[in-house]
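Take a look at this single chain, the form predicted alone, given in structure tokens.
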Amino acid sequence: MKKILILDGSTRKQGNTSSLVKQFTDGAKNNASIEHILAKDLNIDYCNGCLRCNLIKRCSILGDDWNDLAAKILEADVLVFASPIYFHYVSAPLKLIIDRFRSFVHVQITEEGVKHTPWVKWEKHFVLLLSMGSSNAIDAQPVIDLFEYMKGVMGDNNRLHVIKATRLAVIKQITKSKEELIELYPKLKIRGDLAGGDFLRNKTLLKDCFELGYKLSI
């Protein structure tokens, strides 16, 4: 049975991020032994770049919650990141994780730059399930890239599945019907011709996620 490690970024109870989460968890639960985990419930200390993991190949700040979580992480098949985009990136308390993933990885500083290589090479799915207000996709770019870039480094069958629902600025409002889309977006100083649109989209994308689920489940 697959394992899946779900790090949820959300800081707000029932938010679009929540959303997107139950509907790929709906989608795997029949196939996988999946854990959810909310970022901001755990005690993470902050990296801070003693560089000790490069000599005994595990981060060394003790008293903290990571031990338990870096255990997860390398047992997973499948880790899915969830989390709005706050300024262009993930919420901080997802950020504090993804610094701590520094100890999966030697890092070594060249000339040409810094080499980083794995401990252990991966083989997992990467997950992101993106939520933002933003109407252009663009503002999660910063993170893709950097799941780009990790997914390769970590290994070569490495896999990154990206969803990105835009232009959801309360909650809820990716599971709202067309009609209540209509009567919010002038609230919002949004154009009411775009809700019909938007109602379609938030559906496709809330089937997706549940796709993607059953998908990497299996």
Ligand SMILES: Cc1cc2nc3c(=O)[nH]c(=O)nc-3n(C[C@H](O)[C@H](O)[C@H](O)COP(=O)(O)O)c2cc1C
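Predicted model only: the values in this text are computed from it and were never measured. So that the term is clear: the rigid core is the largest set of C-alpha atoms that superpose within 1.5 Å between two forms. Numbering follows the first chain given and starts at 1. Compared with the form predicted in complex with the named molecule:
- Taking 2 Å as the criterion, residue 110 counts as shifted between these two forms: its C-alpha moves by at least this amount when the rigid core is aligned.
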Contents of the next structure:
Amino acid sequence: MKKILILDGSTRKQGNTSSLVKQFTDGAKNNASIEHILAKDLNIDYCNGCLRCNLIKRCSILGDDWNDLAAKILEADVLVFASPIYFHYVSAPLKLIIDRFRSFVHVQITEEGVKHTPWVKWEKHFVLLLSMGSSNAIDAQPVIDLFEYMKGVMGDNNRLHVIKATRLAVIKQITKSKEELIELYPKLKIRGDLAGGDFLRNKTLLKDCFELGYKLSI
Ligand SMILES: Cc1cc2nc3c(=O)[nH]c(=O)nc-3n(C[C@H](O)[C@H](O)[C@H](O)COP(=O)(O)O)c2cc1C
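Condition change, the form predicted alone to the form predicted in complex with the named molecule:
Below, the chain from earlier opens the complete complex, with every other chain and molecule after it.
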């Protein structure tokens, strides 16, 4: 059975990110074991840059939740990173986790550039479920760039799947009916005639999450 670990950077319950995660989970749950972790509920210290991981092959920080989480990350076949886009990036609780990934790799500074060698071979699917207020998915590009880089750092056998959900400003917006969007859009100063198309697009996005969950669970 596939192991799926969802690292969820949501900061509000029942937000748009949660809807993306729910659909992904529903798609996967019959075939995979799934653990869904809310990053903000963990006690994760920030990486202090001591670089001892280069010597001891694990993070030197003890006493927080990283060691348990690191074991789960290493075991997972599919790692889902779900986040609202905050200032073109992932939310802060998720960034704390990402920085600690430094301890999964040996890093060498060479004349040709920085060389990364994971301590163990990684062959995982990385999934990004990203929700943003902007109508233009360019706001999520720094996160996608980071994970393209991360995929390379962890080795060529890793794969990246991205779902970008745009124009989602208020809570539960992605699950609103067409009528609710027609009522909402003028308040957000968004053209009302976009509501119909957005309703269909939101439905498609949720379906995409479900189907990706299913595809990666088998
Ligand atoms: C602190 C903060 C920063 C944000 N920065 C961006 C941004 O840079 N680009 C964007 O498109 N949306 C931005 N947003 C909007 C959220 O990404 C968007 O509303 C998202 O759908 C929220 O997801 P949630 O419902 O799961 O909380 C920001 C929201 C907050 C609170």
